[in-house]
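Next up: a single chain in structure tokens, the form predicted on its own.
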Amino acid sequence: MNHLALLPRRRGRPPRDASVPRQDTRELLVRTGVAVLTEKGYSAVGIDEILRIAQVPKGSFYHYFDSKEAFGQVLIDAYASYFAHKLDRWFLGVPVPPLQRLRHFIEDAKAGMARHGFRRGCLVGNLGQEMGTLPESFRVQLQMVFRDWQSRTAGCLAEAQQAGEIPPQLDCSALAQFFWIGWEGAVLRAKLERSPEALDVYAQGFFALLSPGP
């Protein structure tokens, strides 16, 4: 999943300020786009709003991106890469039990939402909810992102299973899929209510499912 090799075709005028490196302007647009879309979604945001926040002229946008759809594809890739690194940071090579790694990820995600007043959710989750009105090119891209996150989470759960934290009969891939389906719903609810309660309720229920029992 990498549209960066195809996008964007260079056209339009470069940034007005020659002292600002062009790649920095492109990265500024991507960072701004990710931040805005995690809060408002794709359909509700126009290019002009992103340009106003980033303080970048419209000609510079079209120098880097052919269209809003092309920009959206790059934003999905950028967010997917950022989040994959976040998951690896919590799940891999850390000297704590595997289930505790997952708990730490949840707490970090909760703290991140709280830092922004629960106004921002998950860019991939936001776009998934809008899919009925989005470019069709986003569909497979978003599905692949979720599958990647599920795979990384399944690896952590498999380690927990090997450590005896999870009963051996449980399917770690199915559990990881279940986690992300439920987690995205909890993030939506937390954003709606401007509260961490939904995240806590979901986490408590998920870990209860993993308990080996008496």
Contents of the next structure:
There are 2 protein chains.
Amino acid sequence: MNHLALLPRRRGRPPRDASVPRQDTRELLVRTGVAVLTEKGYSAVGIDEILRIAQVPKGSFYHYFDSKEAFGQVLIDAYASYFAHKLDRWFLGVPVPPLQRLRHFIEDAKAGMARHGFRRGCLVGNLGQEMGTLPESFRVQLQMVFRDWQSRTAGCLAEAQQAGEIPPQLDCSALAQFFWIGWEGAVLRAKLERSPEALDVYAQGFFALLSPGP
Amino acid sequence: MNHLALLPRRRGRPPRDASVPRQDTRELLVRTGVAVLTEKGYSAVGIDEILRIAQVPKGSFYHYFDSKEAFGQVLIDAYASYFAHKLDRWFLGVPVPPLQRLRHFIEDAKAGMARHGFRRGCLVGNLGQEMGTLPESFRVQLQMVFRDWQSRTAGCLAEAQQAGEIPPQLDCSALAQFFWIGWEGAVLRAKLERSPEALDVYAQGFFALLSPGP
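Right, the form predicted on its own is done, so what does the form predicted together with another copy of the chain look like?
Complete assembly follows, chain above in first position.
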């Protein structure tokens, strides 16, 4: 998923004094951090590596962030917002049947992974997997992100149900929770195999679950 | 999953000279390594930490393993064997309907995670997620492990299909692949939430997929 290109620009004009582009430096650090964490996770990456890639001196980092932990929290927030925006873009107010919207989101995620040679996965999934070595403050933050994505996805599924695309007895919230639980496994496997196959297999199984039976 | 207790003992008698318990030291390193990797993954853990936990001097490590990479390969193999053995124990030759065997495996995995306070997940899932920073030699090895587990699971599902527990038109190999793709996501989420809920939600969805429809 092309985070670097798609992360929303910060609002407002850049500062007047071009020799001190504060917001730009901070934004550059966040963009670089998100890109690196989607590929390598948190534990394996030092601040030095991110600074080297972003070509930002170490002093600047501690001007914007108190610690690697504080930086990590900002990265989770940035990725969560970026992704919530992406889900809204696919799910809300588009003239496409609701289940087709979910298919489009999946195709877009697939294309995003392919664009990066299946090296980048999901920042939140990576950090969830690493939770054994992460600052404890990340745990609730990551859980809230999943809850948010599930809720947006449940909304799309509820629309599908209203449109008769999903049997009325199915629980859309539970289905959305199921989707995100397994989807992170599919992203993990796609990275491991450097192939879209796991995403396709998972999507096919998930849509079978929504169908009114054989 | 209680690797330390369940890893099979090496075959044969211990060496006669008790002052040089070579196999025991190697086995201790492997057991400790597997336990640590299921909790923390590969990148965040140094050999020093494993040696400290196992109370083995550094010189001994390099007597048994050429490098951290070689050690990692041995750990993947040890975990894969342990787990294949576990799957066989649940799936083969037990006087229980085939789908019930899969349920028992899931309950056992849940109990294993609970026993370790949901801190330990799956070594293969952890390493799959970390693949962006791992030695490239791990990639094929990890893929082969998934293929092996899927194949054993497909065998159990095929028995279920023969017994009429699964509709005849479903593809048991594809279902087994789907199961393992999503199951790793469920283990990840259970670790993040320190709760069995994700395992239950995933299992419920998966069994719904096997049912003959509403």
